[in-house]
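Listed next as structure tokens is one chain, alone, in the form predicted on its own.
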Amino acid sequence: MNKKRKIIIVENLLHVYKEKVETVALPGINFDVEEGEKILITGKSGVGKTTLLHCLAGILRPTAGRIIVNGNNIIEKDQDQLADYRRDTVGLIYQSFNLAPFLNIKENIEFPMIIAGKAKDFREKRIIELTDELEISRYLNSVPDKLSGGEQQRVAIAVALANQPEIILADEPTGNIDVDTSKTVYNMLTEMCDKYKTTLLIATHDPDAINYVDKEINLPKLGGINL
């Protein structure tokens, strides 16, 4: 059997919030992800696991450490190639949705494909096939608001798989529904990435979905750790 390879390779990350007070969020971390692999990053609160997936997705510099995606460390990225990294290898998916209200969902979806510059060939036949998969078509020329937290969370999952991401990147993704539509979306989630190969990383407090990944990653309070 081939071994798979490391898309993701953290180490050492440490980031350190400069206020009136320094909070250390991140305390020299070290893990990898495997293609395909789908982790869950647990921890209390306060332990950086919305600053562990901003360092992941570009967003966020890290103090120190490195980050290597794809045999790059991005951190040594500038603010275009950062860009163009978010744009073209990782989805974001937030417990608030981050829908464009103004836009009907179609128009949602095919706004990040539109910034990539794909065809609209492509864009046409990608939205019909996420919408179809995701059980979302009916609602295309509705606004965000008139559906419902899980129907909203379900268009955000098609905004974040849109470009063919390799990594999904979901932070308390369902923070804002129920229960049981939380299963839901965790079911439709980390089907449609198995369908895509899509490695996904969720931060959550939600213990249920442990249920949906294949490892754990436990963030420490303070000091180091290895995984």
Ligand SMILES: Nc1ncnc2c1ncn2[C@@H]1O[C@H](COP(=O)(O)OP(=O)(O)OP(=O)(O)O)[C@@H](O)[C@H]1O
Given for the second form:
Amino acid sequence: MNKKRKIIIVENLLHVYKEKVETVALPGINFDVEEGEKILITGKSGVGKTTLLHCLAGILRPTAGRIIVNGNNIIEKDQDQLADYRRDTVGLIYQSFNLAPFLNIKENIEFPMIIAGKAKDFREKRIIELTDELEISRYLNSVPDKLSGGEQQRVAIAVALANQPEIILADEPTGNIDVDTSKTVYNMLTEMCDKYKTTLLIATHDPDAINYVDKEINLPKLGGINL
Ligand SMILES: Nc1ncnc2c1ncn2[C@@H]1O[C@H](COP(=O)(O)OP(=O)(O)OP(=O)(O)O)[C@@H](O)[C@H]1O
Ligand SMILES: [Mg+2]
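Previous: the form predicted on its own; requested now: the form predicted in complex with the named molecule:
Now the full complex is given, and it begins with the chain already shown.
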């Protein structure tokens, strides 16, 4: 049987936010993801979906547990290694698009590639390829403000994919757009991930999202409990 490689293994992942009250955001969860798989992360508000994505992105160091990505536990990485991991391995997509308002669309997509030290030829080719596929080429010289929500989210997909990450993490990617536009965004996002063999994790409340993924992970209600 042709068994696929596990790209992510999450073991006993626990996160407790230690503010005025201590909140258990992730109660010790376990799951794994195969290379190229599309995963939906669901669960009630406050159950820890965003916290999980931030842990997987290397933005938040969890309280305990292991996150093995490509065979390495990212929780053991130092700050420099984590910065490399964030730049090279993961791409993030948010509800609020997170584009730089004073850069045009071309510059927004080019920026992560400049940071990663990609050559100008590569950058130019990649911008043309991504904007063609996402049907946003006509906006290259516009600033994000001039685009609709759905168009801005397609730019955000291009930004996330620019450095050819192995994993895309999307947090409520259709939270700010209407139902029809959401379908376009899901279709384009999942087609791009298929094309580049990118593993995709989407956290959302949107019931339509299940139609675009291989597997659902429903987080346990234990997340979000104040101690
Ligand atoms: N920075 C923080 N400091 C303290 N507590 C936090 C912080 N961020 C989140 N929490 C708490 O951790 C729990 C999990 O939050 P999280 O944002 O991960 O949930 P979520 O599943 O993404 O919710 P939603 O569906 O509303 O986006 C909640 O109880 C939340 O109040
Ligand atoms: Mg959230």
